[in-house]
Structure formats: structure tokens, C-alpha cells
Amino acid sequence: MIESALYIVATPIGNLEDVSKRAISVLEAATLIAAEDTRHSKIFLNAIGVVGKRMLSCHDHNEEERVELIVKEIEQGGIVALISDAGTPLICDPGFKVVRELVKRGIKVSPIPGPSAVITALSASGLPTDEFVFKGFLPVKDKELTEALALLKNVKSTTVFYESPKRILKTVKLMGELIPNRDLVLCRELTKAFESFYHLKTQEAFDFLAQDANYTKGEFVVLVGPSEEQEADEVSPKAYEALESLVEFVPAKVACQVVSKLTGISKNALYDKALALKNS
């Protein structure tokens, strides 16, 4: 029996056959389905045979307003399913504010696992999977995008982020300039008919994509391989500021590990500065 709670239900990212039996069971039992886009989700629900359900829109612009309605439904014994347009809710999709508030109130939140574009792309990329960083969508503005990509120079793990077809050419061109000779995997239209994995070097990506307009159609998951360069010893002002904030609350060694992971700066380069800050 499915008990009263909020269920975070993962839905297919393309191929409808990827929906799990458990996901269907929860959606069938739901007394209310909170969806990122109700029109889009009704098409999906009809396709899997879940019809006639009460639905509620829950997206970035109204999420806080929906909390009380969802809480009331559950307190009255209802079953609420939260779904996004595709994949696992909250992963670059709405739902965080709802889940955070329900957790604070002690209301049960149960995940129904399933498709996720991040993990799907990573599993078939051929890049290291023992450690990875997920960046969501990178900044839109040129300056912030350049800064974000430049930070990947010394990252020692695989980095994953999403990109739109409208921005992919600009992004890979910048990558070729800022972080050349890095392993790059561009995943397009995952689980759909035209699913593609492009294995390239960063400096090759722009010319490759630009040769055929079909290569840039569909949403992208971008994976950048780990840096093999020597660790940078220069401690930037931002890294120093982060170190200064952390050493107030954690041991110097832990602070160095955190800042090193975020910036790619070697722990050795950070340690002396952390000790000096700790002593002061």
C-alpha cells in the first residue's frame, strides 16, 4: 500500500519505456500530481495510461505558493507525486523549495528513482566516473561563462553540465580557447531516436559541430575530462577568501581539501596560508 507522503517521481528523459513500474504505481495512486508543466505532463501521463488525475503546476515562479496546497493534501491523507518535464525532479528542475519545506515540517518525502540525464551521460561517456562535479547550466552572460569555464583548468575530476542547442557553439568555442586539449564528450538527444555521443578534444569541438546544423539539434549534456596539468600553486584572491572563511570553523587540513577541490589549487600551496590564518 502506498502511504500518504510526497513522492519525487523520476520520469523518462526521452524513451517512454524507461518509466519504472514503481513510478507508474505511485502516479496511479496519487491524489494530486504536482508537475513542472501540466500540459506537457498530461501527454506523458496519457501515454502510460494514467488519466483523470488532479494536477497542479509547480515551477520556478510559483513553487513557494504551492507548498501549503501540497502540505494540506498530505495532511488530509493524500498522496502527492512531484514530477518534472523529464528526468529526476530537483536536478536543475523545480522542487527544491517544496522538498526543503516539507522536510522542515517532518512530512515524509520519498524518492522514486529513475532516469537522470547526468548519470545516463556519465555512464556511457568513457570518462572517469569515480569522482565527478555537476555544474547544472553554466552562466548565460559572456563574462560569467568565461570565468566558469576558466575554473575547469585545474579540476582533477570529470565535470558535467547541461547546455542548450542555441548556446552550445559559443560554449565549446570558449572551451577550446580556455581549456584546450581536454577530453570532451558531447551527449545529444539521450535515449531518443537520434541519440549521439561525440568524443572529441575541446579544441576540435567547434569545427566539428559547425560543419552540420544537425549536430547541434537537441539538448546537450557536456562532459569534460579531468585536467592532467600540474597543480597550480598560485592562490587567487577568491580562493584565499574562501580559505579565510573556512578556517574559522574547520581544521586547516579540511579547509584546504575543500578549497583545493573547488579550485584545483594544490593542497600544499594552500596549507601554509591556512595555518597562518588559523594562528591569527
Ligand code: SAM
The other form holds:
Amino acid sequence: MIESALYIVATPIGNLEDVSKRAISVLEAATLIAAEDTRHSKIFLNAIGVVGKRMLSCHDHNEEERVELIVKEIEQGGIVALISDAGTPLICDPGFKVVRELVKRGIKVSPIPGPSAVITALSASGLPTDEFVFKGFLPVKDKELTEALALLKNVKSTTVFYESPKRILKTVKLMGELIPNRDLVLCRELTKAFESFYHLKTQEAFDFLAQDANYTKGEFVVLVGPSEEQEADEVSPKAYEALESLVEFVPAKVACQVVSKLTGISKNALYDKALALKNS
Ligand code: SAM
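Show the other one: the form predicted together with this ligand, since we just had the form predicted alone.
Zooming out: every chain and molecule, the one shown earlier first.
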């Protein structure tokens, strides 16, 4: 028995056989299906034998307006399914504003789990999975993209991004320059006919992809392995606080010597920070 609620239904990211039995049951039972793109979703629904459903478009530009219609449907005992073009709704897809509002109003929201490109890629990447950061789509503008990639320098967990085929070459080129010698896994066309995993070092990726136009076709998940920078060069918040207190009373060089002796952090790693504190 499927209760009246909003169901967040994950759909395949390529291979139609990845739709779960529960997803099909909920979509069959739904009195209303809210979809990012109704025309696109009708093709998927037809393929799994769910036909003749009332549908509502729910995308980035009309999500807020859709809240009341969805709430009304549920309050009248209806079953609403939210789907996106592919994968798990809300994961770089519309739905957040609807879910946030329903949760706020105490209306039942229930997930129907299934594919998502981030987890699919991570699970077969061979990179550490005990801790990972998902950053969604990388920024498009050069300055923001450079900043986002430079921030990876000291990240000690696997970092996962979504990237468009139009920008993948530029992104990996910058990665090679800003964060060389890092493990990089490019996952292309997951669950589809041309599924590929490219295991590379960041500085090799541009030349590798540029050698064949087919290598940059389709959808991409980009995974960067953890930084292996020496722990000793990382300035912990406690060390920073100690440095901050000391530079008030002694020269920057002396402050670095003391903090280095106490924490084991190299004097070089501390020096720029001490100077900046001294000058601030
Ligand atoms: N909601 C989806 C999910 O749960 O993964 C993500 C939607 S987002 C708009 C689309 C992006 O996800 C693509 O640009 C690509 O980076 C990634 N993606 C989706 N399907 C993919 C696939 N089959 N192979 C590789 N990447 C995929």
C-alpha cells in the first residue's frame, strides 16, 4: 500500500534496466508525476509501461510556483512522484525548494533510492571511498574555476565533480597545471554502451583526451584522488592560533621557530602565515 506523500524517485542514468521495482510501483501508483522535463520523462515512462499519467513540469524556473499544487494534491490524498531527467532528483537537479517547503510543513517526503552518477562513478573508480567530497558542477567562469581547482591542493579526501563534455578539456588542462601528480579518474557515459573509466595522473589527462575526439563525447564524472601533501606542512587551527598570539610579542621568525618546535609543522609552512599576521 503506497501512502499519500511526495516520493523522490531515482531513475536510470543511462541503462533503463537500472530502474527499481519500487520506483515502478510508485510511478504506477502516482496520481501526479512532477518532472523536470515532461516530454523527456514521457519517453522513459512509456519504456517502463507507465502511461496516461497526469504530469506537471517542475524545473529550476517554476519550482516555487509548483509547491502549492503539489501540497494540494497530497492534502487531497494524492500520491506525487518527483523525477528528473536522469538519476536522483535534487542531485544537481531540480526539487530542493519543493522538498524544503514540504519538510517545513510536516508533509511526508519519502525517497525511492536508485542511480546517481556521483555514487556510480565513485564505487568503481578505485579511489578511496571512506571519505569523499561532492562539489556538483565545476564553475564555468575561468576565475572561479581556477579558484575551485586550486582549493583541491590540500584536500585529503576524494573529490567528485560533474563536468560537461564542452568543458572537460579545459578543466583537465587546468588540473594538470594547478594540481599535478594527483590521481584522476574520468568516468564517461556510465551504464551506457560506451562506458569508460580513464585512470590518469592530472598532468597526463589533457594529452590523453586530446588524442581522440571520441574520448570527450558524452557525460562525465571527474574524480580527483586525495592530496598526499605532507601533513607536517598543514597549519592546523590550533597552530594558527598560537602563531597569532606569538607574533604580537616576538618577530615572525621566532614565532615560527616556537610553533614549529611545539607542533612539528615546518617553519617554511608557517612563515607566510606569520608574516601575513604580523602585517595585518
Ligand atoms: N541527478 C543526476 C544524478 O543523480 O547523478 C545528475 C544530473 S546533472 C544535471 C547531469 C550530470 O551528471 C552530467 O552532466 C554528468 O556530469 C553527470 N552524469 C549523469 N549521467 C551520467 C552518466 N551516465 N555518465 C557520466 N556522468 C553522468
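Note that this is a predicted model, so its numbers are computed, not measured. Rigid core: the largest C-alpha set superposing within 1.5 Å between the two forms. Numbering follows the first chain given and starts at 1.
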Determine, after fitting the two forms on their core, whether Ile265 shows a C-alpha shift of 2 Å or more between these two forms. yes
If you line up the core, does Val250 shift 2 angstroms or more at its C-alpha between these two forms? yes
